[in-house]
Partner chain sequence: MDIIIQSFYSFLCVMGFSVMFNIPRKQILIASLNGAIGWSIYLLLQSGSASFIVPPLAGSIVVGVIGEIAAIKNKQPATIFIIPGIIPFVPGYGIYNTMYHIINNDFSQAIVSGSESMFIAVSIACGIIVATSIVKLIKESLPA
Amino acid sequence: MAEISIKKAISIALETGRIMLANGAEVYRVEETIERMIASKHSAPVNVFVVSTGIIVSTEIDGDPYTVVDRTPSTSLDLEVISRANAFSRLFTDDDMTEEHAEIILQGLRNHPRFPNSVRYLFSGAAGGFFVLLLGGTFIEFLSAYIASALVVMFTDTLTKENMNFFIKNISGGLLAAGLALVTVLFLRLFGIFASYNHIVVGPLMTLVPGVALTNGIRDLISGELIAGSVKIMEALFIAIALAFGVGVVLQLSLAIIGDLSWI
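Can you show the structure of this one chain in the form predicted on its own?
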């Protein structure tokens, strides 16, 4: 059974960390995983430095310094991929895995199966709609928030595919969420049905709130990763500001066009 060379082991560990970071893993978890994988195949000290957008690994091979830098943009959030990468790292550490076997598993992580968009939009709508029920909303408000949430997630997915700046993307998401909620309230009023704007707008906005980024930032701070944790929290803060800005623009325009909004 051919042993994995040191450089190849570093490359596999770096790729595993890159996959975890790109799918929303905490920085401290990525650092621990890479360090553990390399240390299992290499006796020299290993230094791993990870920030939200990149990984640096430094060690010595045959007495010569060896450093690898990898830029890793965070593209999505997928806890299943993180879990699979964690499981792979433990298998890599504990077993005498061949290079071919490791590459097959890594290929599976790179091209992991994703839920169809129709399923994602279906459950995104449910997530937004049930928040309305938690706040005491009615069935018609739940239904309105369900549709608005699915449309907002569909819209932001399209902007993501177009590589839209994250700040502009979230402003647009806030605009659409507030606009759909307002249009729905006005439309229902034509049929004599009262629905609360405050209840409906919460649903689609909750699908955009950066709860995981904020949680990961706090966990990184607690773990001593001050730079990465601060960056994550700042990202969450700017997303929240963008959403508030988008909603604010719709409310200001509505105030200017319709006038008194206290009835919605």
Contents of the next structure:
Amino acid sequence: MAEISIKKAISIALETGRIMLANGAEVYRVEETIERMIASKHSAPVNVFVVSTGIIVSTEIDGDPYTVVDRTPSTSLDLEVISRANAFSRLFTDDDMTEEHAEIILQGLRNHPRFPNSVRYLFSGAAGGFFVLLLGGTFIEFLSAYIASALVVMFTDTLTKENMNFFIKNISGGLLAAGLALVTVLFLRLFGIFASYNHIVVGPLMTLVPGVALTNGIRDLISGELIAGSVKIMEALFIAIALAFGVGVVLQLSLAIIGDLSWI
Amino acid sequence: MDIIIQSFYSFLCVMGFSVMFNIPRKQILIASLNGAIGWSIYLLLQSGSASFIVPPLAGSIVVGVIGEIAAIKNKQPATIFIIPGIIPFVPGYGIYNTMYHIINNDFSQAIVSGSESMFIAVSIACGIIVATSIVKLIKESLPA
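Go ahead and give the structure of the form predicted together with the partner chain, now that the form predicted on its own is out.
Time for the whole complex; same chain goes first.
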């Protein structure tokens, strides 16, 4: 069995870390994984430094310093990939894996299975819809939020595929969520059904609002990862600003057209 | 009775988010159950006290402990059970309210709901860290 060369091992570890980071793994987990993977094939001390946007790995090979820097694009949260990368790193450290085998698994990580789009939208609707019920919404509000959430996720997914800037993406998401809620509330009014705007809008927004990012950022800060934590909180802040902008535009427009917001 | 219905809703809500976050299929049920348990704890404590910090703190400790134990049992990273599990009490509505008040020029209300969201997020983060530490302590005594 061909031993994996040190440089190859480092590049495999880096690729694994990059995939994990790009799919929303915590910084400390990526650092630990890369360090463990390299240390299993290499005796010299390894330094791994990870921030949300890049990875730096530095070690010594035959007395010479060897450093690799990798820029990582940030994408969405995908926990399946993190779980698989985790399993792969364990396998890599425990066994003598051949290079080809490692490459095949890495390839599989890149093209991991996802839920079919229809299932994804169905459940995104459930995510937003049932959240409204948790806040004490009525059935009609649940139904409106369900449809709006599915539409918003469908819309932001499309924007993500187009590599849209995250700020613009969230502004448009907020616009769509607020617009849909406004239209629904006004439409239901025609039939004399009262539905709360705040309840309907929070469902689709919940699929965009950076609550998890904020919480994870604080968690990083508390565990001493000051840079990673600050980066994540900053990201959460700007997503919130973008959403506020989108929602605000719709509210101001309706203020200008309808006259007052007391009906909300 | 209310709590049973609410925990059912939170089960489905967390399940929705689990699919959105693309959790490994076999683990979705555990993650959703975890979220439902966390939300029931949250509601139980919320009806018993006026504090807005204790319920999310206790809820996330429970979610964290269950998540960590499930992670050890199923050989998965704990995040995949914890991130969806905390969704029901993550301050998404609070962040929205803050934005809403700012848009309406109501800055004092914005500060109230903004700092409330901040403290809720801090308490959830603390809860998860406490849970991780607890599980680290009892890890050896867990049946394999």
